[in-house]
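Take a look at this single chain, the form predicted alone, given in structure tokens.
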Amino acid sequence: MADAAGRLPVLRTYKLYVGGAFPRTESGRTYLVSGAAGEPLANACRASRKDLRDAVRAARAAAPGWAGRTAMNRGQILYRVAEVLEGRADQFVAEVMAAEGVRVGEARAIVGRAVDRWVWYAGWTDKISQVLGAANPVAAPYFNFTIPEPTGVVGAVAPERSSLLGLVSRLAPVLAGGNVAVVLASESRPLPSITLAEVLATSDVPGGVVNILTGQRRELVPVLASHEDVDALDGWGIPDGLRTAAETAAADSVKRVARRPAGVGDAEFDWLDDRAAERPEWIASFLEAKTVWHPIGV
């Protein structure tokens, strides 16, 4: 239908975000995304398997990058990403309201909380060494201390009903210990994810560091469980019916995995309460403990 000058309404094409770049699915495939009220909104790349695995292989040349830097270094990062997203804040609240159906009051709400818990996880990445990290204590004239070191490549799904507050949630912890992520945006509702990947694209954030596909998670969640190259999963947003086979596929691998916790499903969970969603021990399921031996007096 045209607008009020006569234009006929063009839908946008999302790209893939991967390596720091945006480029197309190498596929050519597109699926149109609608809103909460059934309106066509945009089209998103359907991203396939190969472009899954160049997004393992850009995430794996970061990595070394990212977890070098020092942890003040990356905290300053994690604030300058809640600095762009606010600054771009009224364009999240539109893409919430019509991917959700939420109210603008709502929507204010869910963006600034997002902005919020970029904050409250970049001051956490300068002190989780301090709660996790110890000197033990040994019967012998040695130091030993325990480090948290990142675990490497962290494969997320994201949260479907949530399609910004969850994916913050999810992705502000894994960079904020180190690790560098591939993440699979909600199928349904892929915008927002989109629009931040944007805002990581212009916020310091490594190219590489983060990764964002869009697309059909039957296709790519059971690709993303068992490759050899991706070191743990967040399964949260996988769908009950892939979960099994991902966690399985996973295992073979040896991968870790950080699951929802027992008995709370994606519907029910509240992305709006701080007390649940801000938690250092979702920093903490992707790091790893190293234990140094040094002697005394040498």
Given for the second form:
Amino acid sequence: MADAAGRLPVLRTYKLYVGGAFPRTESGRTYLVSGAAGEPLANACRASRKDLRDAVRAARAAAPGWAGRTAMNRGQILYRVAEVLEGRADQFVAEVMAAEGVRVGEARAIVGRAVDRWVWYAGWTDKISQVLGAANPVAAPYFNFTIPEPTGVVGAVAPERSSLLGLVSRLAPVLAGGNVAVVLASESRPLPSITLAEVLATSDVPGGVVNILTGQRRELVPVLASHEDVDALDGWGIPDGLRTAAETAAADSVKRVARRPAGVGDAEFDWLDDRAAERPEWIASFLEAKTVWHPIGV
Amino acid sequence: MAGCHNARVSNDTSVTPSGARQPASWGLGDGQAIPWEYAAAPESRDVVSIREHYGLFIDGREREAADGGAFATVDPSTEQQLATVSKATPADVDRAVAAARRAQRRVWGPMPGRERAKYIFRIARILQERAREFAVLETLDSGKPIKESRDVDIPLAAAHFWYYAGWADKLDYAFPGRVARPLGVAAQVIPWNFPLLMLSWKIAPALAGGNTVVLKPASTTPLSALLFAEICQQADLPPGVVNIVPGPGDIGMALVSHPDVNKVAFTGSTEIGKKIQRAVAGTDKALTLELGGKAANIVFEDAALDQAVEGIVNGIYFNQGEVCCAGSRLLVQESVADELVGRLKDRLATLRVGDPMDKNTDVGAINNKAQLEKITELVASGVAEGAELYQPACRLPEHGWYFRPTLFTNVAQSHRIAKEEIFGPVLSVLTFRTPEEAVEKTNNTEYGLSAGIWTEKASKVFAMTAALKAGVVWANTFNRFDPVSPFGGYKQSGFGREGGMHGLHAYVRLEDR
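Alt. form predicted in complex with its partner chain, vs. the form predicted alone above:
Starting with the chain above, the whole complex follows.
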């Protein structure tokens, strides 16, 4: 439909985000995404298991480079994400309103908080080692220290309801710790995640560090959970009915699984609550501790 | 005692039939023996009186299994029965978990941290007082050399209780901005390679965090855990805080699957670890796993070779190689490979294999027959796949389960002996040319528990340390342990850490202030 000036707007095709590029799903499948009032919004890609494997491969390739950057550099890049997101705030306000059915005031609060959350986690990159690391006074003449290191490739099932802020709140700590991610976006509200991918792609986040797939959870969660080259699973957004199977599959390669805490519902969680959603523990759940010994002597 | 030093070997031509060596050549050639005998130096058994039978330890007292069942535990060095032990049933697990729950809710959880601390300090002290008794019992039940149980296992176990005792009333300082709460009841399953030490790694941090425990020791090594039960009584630990339920693997599964436990901690094989992770799937139980390993000891050409040899020997022959973090692969830089392997073979010939109760023994008995068969089978596969076997020609005792210290050269990465955890005194030697190749080969495994680096160049130590996917990296040393030092794996060697503040974290739930 033409706008008020009689101009027909260009609609956007929502694609996947894999290895820094925006491919369509190799399967050729899409699904119709509706807004909160049931109005059709757009067609989203219904990613396949092959798309997921491609995303894991892209993530694995990007992992050493991202983990190998200095902590300060990673912090600056995450801060850059906040900068670019801020500049496109109006677009995200409109998308969040459409996806989540919230009024403009709340949408503005959500987008603003998403920007701030990137800033909060950006500041953690060069501090988390000092909080979680240790110099250990062993009872023998050895210098002994423990440092956190990224686990590697994290498969993240994003919150289902909070399409932007929930996703950012779970993704930023994964990246702050030096991990790379394969994200399954909210199934019913996937569109803001692909717009976020456009922000990531223009914020100096190297291609492959974040990969975002849209599609059906019952199809993709089992593949993600059982993939041998995924090191950890963020299970926040896994529907209750899929959880036991996903965690069982994760055991085949001894994946680290970060569960939603007992008694915390995805639908009820208040992502606007900074104290609840800004947690260094969320960085720590995707870190390994490496302990190094060396003799002291001449 | 039997030992490599007094080997009478047909393939060692420089040894006379009587066993006397030519002084001019000893210590220089491959696998040549030292030309003197050691007198036997047996540790006395008098310090421990082993009862004929031990019951389960539930709710502060000893009791028989619900169905009256029992099993025997044997001395692996003689294959003689030491005692019978009650065999827990699922009903006993229920009872133990209920006792632990009661104790956690009514006594141990509400108890002020400083009081909990004093109980744990008591345990540490009594363990120190009765250390020799524990050392002897541990060696008899497990087959490990007395010098290791005396100098490593027992002192470290006491030190773990000592370290974590002090945390019990300082939890507010451990986790900034958070309040640490107990998880509740911990279900713990431990292996047979370091029975009391693994018990201490599990129980000490759990108690410090305000949890109560139900622990299943390995079925071949239950005795030190049951003697520990006596210590709990001596320390007046409230009933139900520590419960011990010996039994086979399915009792371990029943324990970790019990609906009323909040935390599961397991040390053992990766295969069983996966089963336990599956059993915990879909629940709200916290889980830590300390699983298998296939660690590489990397020796660069600029290493201090004699020190490296000692580290390699300690890395793979300590505790008969029955160590999850054992340095079972040796990666040596090509330029020094011949030199190093030559010195290593010389050193192997001096290892004393035999009676674990002899204070001079370096390599004791393999813990159980199934394990000996597994080692034998894997070593046979190494020969069949084309690796070159070297064993010093020890004379092994006639009874008991023993295996010669073994070294393979010409090993390919695809060989089973280079990929699978053997859990025995078997070293696979591979070579490399560049540091990049060493990193690639070291990380080319599903495991990631530990690694060793030998070089005199500090910058190389740190470059390698950063590149290796391993939870513990020993540089110019190997197999060092300390309660303040976090221990645990990357990849399929498990997750979570034991030791240090990281180990404490595994036993608390963090709440907002």
